[in-house]
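First, one chain by itself in structure tokens, the form predicted on its own.
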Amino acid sequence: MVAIPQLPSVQTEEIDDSSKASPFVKWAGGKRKLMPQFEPYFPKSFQSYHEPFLGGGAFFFHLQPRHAVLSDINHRLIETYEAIRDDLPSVLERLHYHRRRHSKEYFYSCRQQLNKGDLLLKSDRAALMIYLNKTCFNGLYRENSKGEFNVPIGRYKNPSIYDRENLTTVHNHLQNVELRVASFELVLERAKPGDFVYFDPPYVPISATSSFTNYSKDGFSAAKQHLLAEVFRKLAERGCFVMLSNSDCGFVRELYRDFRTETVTAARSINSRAKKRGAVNEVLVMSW
């Protein structure tokens, strides 16, 4: 095990359930429903919070740090979370106008402007990126080789696109809170002793029908899954509290051998088999 030093206590705020947000994408690997199986494990103190692999934010959303430093390789999804935190009315405004246009052709129009969307205000860029997320299949993000989001209309009845109580609520969190496009080895950059990181990564696929790392076109190695472990051997050894999800198997295991490792049950839908989705062990890995 890498020994953690003692650092001065820095409490975290009091979590008030009340003015909590919500995730407001759908992203692959969402924690929000794991969050009572998580908590036990949380540190009881920290400085910062730095997530690397923001995605959906299930574990900003819940602690609610005073300073985060949120960052994803996908431009669009930071984009959007920039837009929430800095223009929310006009994002407001473009998420009623596709609410009451939606429709399959409106769909597959609003994901060609997306794919196109140098000329669009940031603001726009964002309401489709919402509009899409929560009307094409299974709320999926993925991007084909050209980065490209490919993603087929879902079918939903009565999607939920225009959601200002959470909205609000989302961007009164984001204030001061600085977000990044970057890689996660960048977190080397800013975490410092006391600091909390945790990392939800692609997981290592445990099946052949189960691999989807497709949240870029870049997709995500095993040599990348053997950075991630030494990035978090350092982060470790460097005094901050570290996290990591990911599958549990062998690989996952045998890379993170050294630190406390838990395990948790979580519900997965991204199987394009319905009858393949269900419940599936995760391993959870821990510094301290």
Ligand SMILES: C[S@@+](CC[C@H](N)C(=O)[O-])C[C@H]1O[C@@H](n2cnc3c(N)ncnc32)[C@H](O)[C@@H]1O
Given for the second form:
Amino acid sequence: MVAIPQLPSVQTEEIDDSSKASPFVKWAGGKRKLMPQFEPYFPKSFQSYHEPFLGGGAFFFHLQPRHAVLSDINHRLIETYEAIRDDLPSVLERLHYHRRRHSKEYFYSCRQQLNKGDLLLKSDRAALMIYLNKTCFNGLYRENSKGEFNVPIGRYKNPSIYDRENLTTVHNHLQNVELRVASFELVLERAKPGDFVYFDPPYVPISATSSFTNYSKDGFSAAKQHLLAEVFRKLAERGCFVMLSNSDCGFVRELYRDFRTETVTAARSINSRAKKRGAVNEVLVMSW
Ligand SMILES: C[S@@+](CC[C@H](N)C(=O)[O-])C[C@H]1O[C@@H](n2cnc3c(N)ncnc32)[C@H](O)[C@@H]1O
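Following the display of the form predicted on its own, present the structure of the form predicted in complex with the named molecule.
Let's see the whole complex now, leading with the same chain.
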């Protein structure tokens, strides 16, 4: 744990008045609002916690496990978590700097700088990632074919870029956490009997029938959904508590037909077409 130096506050901040940390990035598919619906299903006790599709980490922050292995395939996201865990004062200092300069021109120059990839310090890259995430369109993370982050600036009057108190709590919660850039199937290398594994993959399109074979919009193919179901089964056989969220459609129900499922209701928060925002059902699959 580190002592965070006091910097003058220059703009309104989100105030997190709970003792729990909350996600410090906006992330597509974020689960924060669903936690009250998930809570009744958590295992009573478990050893380590594993979250292989980490994103904004809402589930991890809610659960506050004593030991965790968190991973995601997005290397920029994982190194942002690492910088908050290992060098929070530097991340805060850079965030303060970005927040004071925020403007349209500044956003695009920062986006260019992130993509040039020549920032030597992880804390500098982490602060850029958080600044861009909180000021870009809908908090989306999208790359072009060259791997460049290409989301335009969002329409916020006064974006809340960071909350020092929350980031300090996040830093504290990350102290016993192992972070990895990895594809989800590598969870098989680490998870032991009695561990709790939560999967929140990119979702299958809601219209998918049991014969669905296409890619979803974020490139997570039907073949990957099949592989994920196989990994789920192997972990369940190993004696892990395995939980998974996905859209409520024929394809998903068929994949997990041997396991217990519950239905939860989610409000979509990231969708560029306002008309498409609304309540949708999701399934929660459990191995126990
Ligand atoms: C639905 S989001 C997770 C949202 C998260 N639960 C939250 O509350 O913010 C899915 C995540 O899976 C990651 N991802 C996509 N393909 C992956 C793969 N093959 N292995 C691991 N992570 C992957 C994406 O980078 C994204 O962060």
